[in-house]
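Starting off, we have a lone chain in the form predicted on its own, written out as structure tokens.
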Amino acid sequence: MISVGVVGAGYWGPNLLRNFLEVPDTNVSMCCDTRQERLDFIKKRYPSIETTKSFDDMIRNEKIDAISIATHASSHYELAKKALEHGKHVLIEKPITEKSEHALELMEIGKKNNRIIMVGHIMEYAGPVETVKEMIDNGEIGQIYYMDSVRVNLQPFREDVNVLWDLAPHDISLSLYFLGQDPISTYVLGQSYVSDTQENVAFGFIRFPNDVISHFHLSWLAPMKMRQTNIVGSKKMVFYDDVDNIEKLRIFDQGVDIEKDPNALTERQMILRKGNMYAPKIDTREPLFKEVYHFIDCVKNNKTPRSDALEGWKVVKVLEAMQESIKSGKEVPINLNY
């Protein structure tokens, strides 16, 4: 049986904690927020779990095993420091911290306590997103040529972080999930028309070795949710709406085929192909519930997670450069040794 504590009992945190209740072998023993109100809406609806306002009180607890992490990204440093160095596991909710160089100290505190740290890239878990990412590993989609997301929704503006730090961790964890590759650089357009502090509406892109392009779109400011995803290959092409309750996945079978012609005025002739387009079957599994699990199942069996840590750095580093090009309004290099 492993024990774990959630800490944060907000929105996410309530989520994670039905979640984790689910997962074989697996028992939620406490639950951390500094608000009073929202320990008694975890201790009403789950009478059996220990709350607190203490994180000590958790990181001391030697029942606990791991602790999973739903709070502002301001606070993910120094309390998965505490949990690591007390010899817990630790699942920390997207950006894993909001500097590369305490997502590098973490991994080293992890590395010496032999503890797991997992970063809450979600989409990574979605069924369309695995079964894209088999169709690209099998040759199916080709090779990539581009890809394009638009993330955008009329909600409340945030005051601790920008557009780009609460929207693009999930579009550059995708991009480094679905190309298996490391960066080049990155532009990025960014505005801010209601909060005078925060960028609210970003343009973008980032740029991967050869010449493949990932754009992205993302707002608060905008009159309807969106959370689309294009995948471009020289085979077929991929539109995911993870919005769309009914078909999720399209695989399209278009693209351009280039063909020699000796008969024809030119050497090459490029034939539009436009074939038949299938919504595949996906695992329609919550994704937060294959989360957790994947998680508990790295913990028990001393395994690597899918978003590792060091995916949640790379992310990071992504995220550091595209701010810095907000600023300067160049493309910004991203260089991710360490």
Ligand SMILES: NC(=O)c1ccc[n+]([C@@H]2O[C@H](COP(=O)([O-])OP(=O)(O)OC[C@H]3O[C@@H](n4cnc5c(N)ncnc54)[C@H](O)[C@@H]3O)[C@@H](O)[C@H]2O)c1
Second form
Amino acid sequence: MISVGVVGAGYWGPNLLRNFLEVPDTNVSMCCDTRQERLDFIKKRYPSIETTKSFDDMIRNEKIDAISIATHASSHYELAKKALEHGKHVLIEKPITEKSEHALELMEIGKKNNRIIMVGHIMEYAGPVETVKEMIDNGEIGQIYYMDSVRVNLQPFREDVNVLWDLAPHDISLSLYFLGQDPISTYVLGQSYVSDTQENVAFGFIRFPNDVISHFHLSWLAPMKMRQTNIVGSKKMVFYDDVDNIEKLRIFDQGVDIEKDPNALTERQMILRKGNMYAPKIDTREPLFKEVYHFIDCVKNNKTPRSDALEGWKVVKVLEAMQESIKSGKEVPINLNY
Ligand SMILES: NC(=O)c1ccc[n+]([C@@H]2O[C@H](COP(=O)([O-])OP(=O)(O)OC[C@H]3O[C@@H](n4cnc5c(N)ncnc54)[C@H](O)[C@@H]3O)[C@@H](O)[C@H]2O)c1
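Having seen the form predicted on its own, can you show the form predicted together with this ligand?
Time for the whole complex; same chain goes first.
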């Protein structure tokens, strides 16, 4: 039996808690939040879960094997460091930390203490994403030319981070996962239309080796909720719409083939290939359930998580470069050697 403590019972923490309770041989024994009303909310729904305002109580509790951190990004580093130093495994919400050097430090502490560190890059656990990854890896999509994603809606602005640090971790982790390569540089335009300080809209791209581009549009200020990713490859094209409940994933047998002109009038000719479209069967289980299930499996069997601390660090390095690009108005190189 793995015993889990959840810290942070705002919006996301209760979702983590609910899913942990569904994982076999797993128990949530404690929940911590600095706000009493959130602890009351948890206690009402789950009377057997101990609640506390003191994180020290949680890390000193010897029954707890692992801690799931769902507080604001600014507190991830301190809480995770304490938890690891007290011998707990940690699942940290995205972004792993606000500074890349802090992510590296956590990675070192985790290695030294032989503890699992996983980051909640939830998109990697979504059924359609797993299907696309399989198709990419078995060559069905061909060589990937570019990715293009939209992640927008009208939502209350977060005060702790800007739209980039809130939403871009999803698209950065997806790009790293699909492309399997480290990025080279990034260019981002960010704008604050409503509040004075934090950007609420961002448009940008990440450049990868072999001319691959990952382009994205993020916004808290848009009329409709859109969560879409297009992947264009040399053999097939993918349209992933996470808001569509019927056909989340569509695969298009479409592309442009360049062939030698048989009449030799020109050297080569372009042939538009417009084949079939199909919607493959996908795993429809809740991605958050699969994420926490994977975390518990890694803890039990001492496995390296799919979204480990190294990936968490890479995502923060890209975010730092993106933030610098917004500030300087220039394309910023990304160096992922450490
Ligand atoms: N994967 C996803 O799709 C997804 C979605 C939403 C949020 N998140 C992530 O979850 C985290 C939390 O986001 P949220 O929307 O739930 O925020 P939130 O503000 O709703 O909740 C955060 C909670 O943490 C508590 N808290 C803050 N510091 C604390 C501390 N030191 N000790 C104990 N409790 C503390 C606050 O009182 C609050 O109740 C963020 O990292 C966010 O990026 C992920």
